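Consider the single chain below, provided in structure tokens and representing the form predicted alone.
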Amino acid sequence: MTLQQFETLYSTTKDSVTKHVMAEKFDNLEEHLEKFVENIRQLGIIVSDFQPSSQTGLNQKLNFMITGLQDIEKCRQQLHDINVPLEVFEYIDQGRNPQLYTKECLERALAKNEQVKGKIDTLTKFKSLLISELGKVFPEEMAKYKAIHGDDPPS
């Protein structure tokens, strides 16, 4: 199975209703975060060029900041069951796209899957060869073994 086939299979098995609800929650959080960041940017402008006459605007921005934090906290409570691997934050800290983490995880899983499949195939062939060779050396014991486990060894 290729990475593209796996991604297609994965995307088709997701429940669209759950996906839609989660998307709305994330969109809501994103909207609140964008408003909060913009408010902080404006607050920085006011503070960097502070005049006594801008005290009212500063107080208003500080109140908006408090309200924004409360809104973000409400969104956080809706998303409390979401777990983000720490490696995703490391990707972000390194300036990398966090979606690469998912892609690389899938690639590692597929590579490991192929590796394990190869080991299983090798062990199956070894078992078959071992049974065959043991049958030549110990025919009676292997006849008993085959009677218990079936006549045809797995190939």
Second form
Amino acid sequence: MTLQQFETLYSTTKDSVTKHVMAEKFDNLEEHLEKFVENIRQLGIIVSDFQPSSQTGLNQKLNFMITGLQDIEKCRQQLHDINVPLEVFEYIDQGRNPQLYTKECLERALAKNEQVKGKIDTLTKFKSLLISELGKVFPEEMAKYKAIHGDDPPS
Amino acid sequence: MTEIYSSLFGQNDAQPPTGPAALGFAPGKPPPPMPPNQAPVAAQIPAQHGDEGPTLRKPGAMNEPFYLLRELPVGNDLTGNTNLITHYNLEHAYNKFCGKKVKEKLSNFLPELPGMIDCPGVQDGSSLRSLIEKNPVCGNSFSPLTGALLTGFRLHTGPLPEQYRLMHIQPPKKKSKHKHRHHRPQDPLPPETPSDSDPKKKKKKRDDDPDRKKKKKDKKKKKNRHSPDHPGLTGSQTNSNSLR
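In place of the form predicted alone, output the structure of the form predicted together with its partner chain.
Zooming out: every chain and molecule, the one shown earlier first.
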């Protein structure tokens, strides 16, 4: 195995391990949040039509709510380095799917990438044309220019 | 640009000189002689114009036919010329989000979340933006409720007043083709609201329709039995009709 192959293998393995560890942390938080939401929903059902026999169940649900908050608080420490863009919050506040934000980011990135690539290609062609035309009009000066800068890399 | 030219040629006057001589572009004339204070002026240039990229050449090189000849910038391996999505291994993500149609509503992303989540958060004060603007109190520890504290949660028996029943309103779910209805256990019946009355009416109409259809079918069968053109009629039936 060559050094380059080893580096590629190492970087891909590291990425997959990192993703797996992050996925576990997110799964853990998601599980706690789902349990918390379900507990709150059941609490609301008990309260909506309260009976005296439901008091013990209500007290239990209230304490489950507190333990749920404690569990979520513990998850927070594992995810302190996660940054969420503020634009996603706007999507969620409008009741829209946050995956649309990811989609639009990717589309914008690709569009900008294509735009910049077009500019690079156009300027490269312009440079080669300019050098060739200047070489025709000012051959001695262009020879000195090439001597200073060296031969230009092929465009 | 005139400031650069004037500083290069050692003209430290407050007013920049006018005319082509200031630019050093007089046709057929040799370049102006180097003043003795040229070096410190040139040395100031990188400090003043450090943001403009590569530094200018040394004054000694200015005697060559090229003025303001800068060094080429250091080549960057990663430019817009490369496909950044493949470079950062985002092809799978791109196909996942941009190849397929992503549904618009938040409830499609979180189908298990109860309540009306597709409504804007500003309406019921549940927006995330308000959470950022008004930070909640953090740092206090969560301690379980004791018996004395739980006495504060003794509730009156009976259903909630109508003004507090909003949280149990579920959005109307799409009816599946198989017509299976999965009800959650202990779900209270949602109160009658204007939005709910229409599907109920529709349900009533649909309930009536099969009954109506059955009645129509029965009527048709009766008509067909009594009609003379019906193939199933026998002599006994006609006699029975005639006797009537």
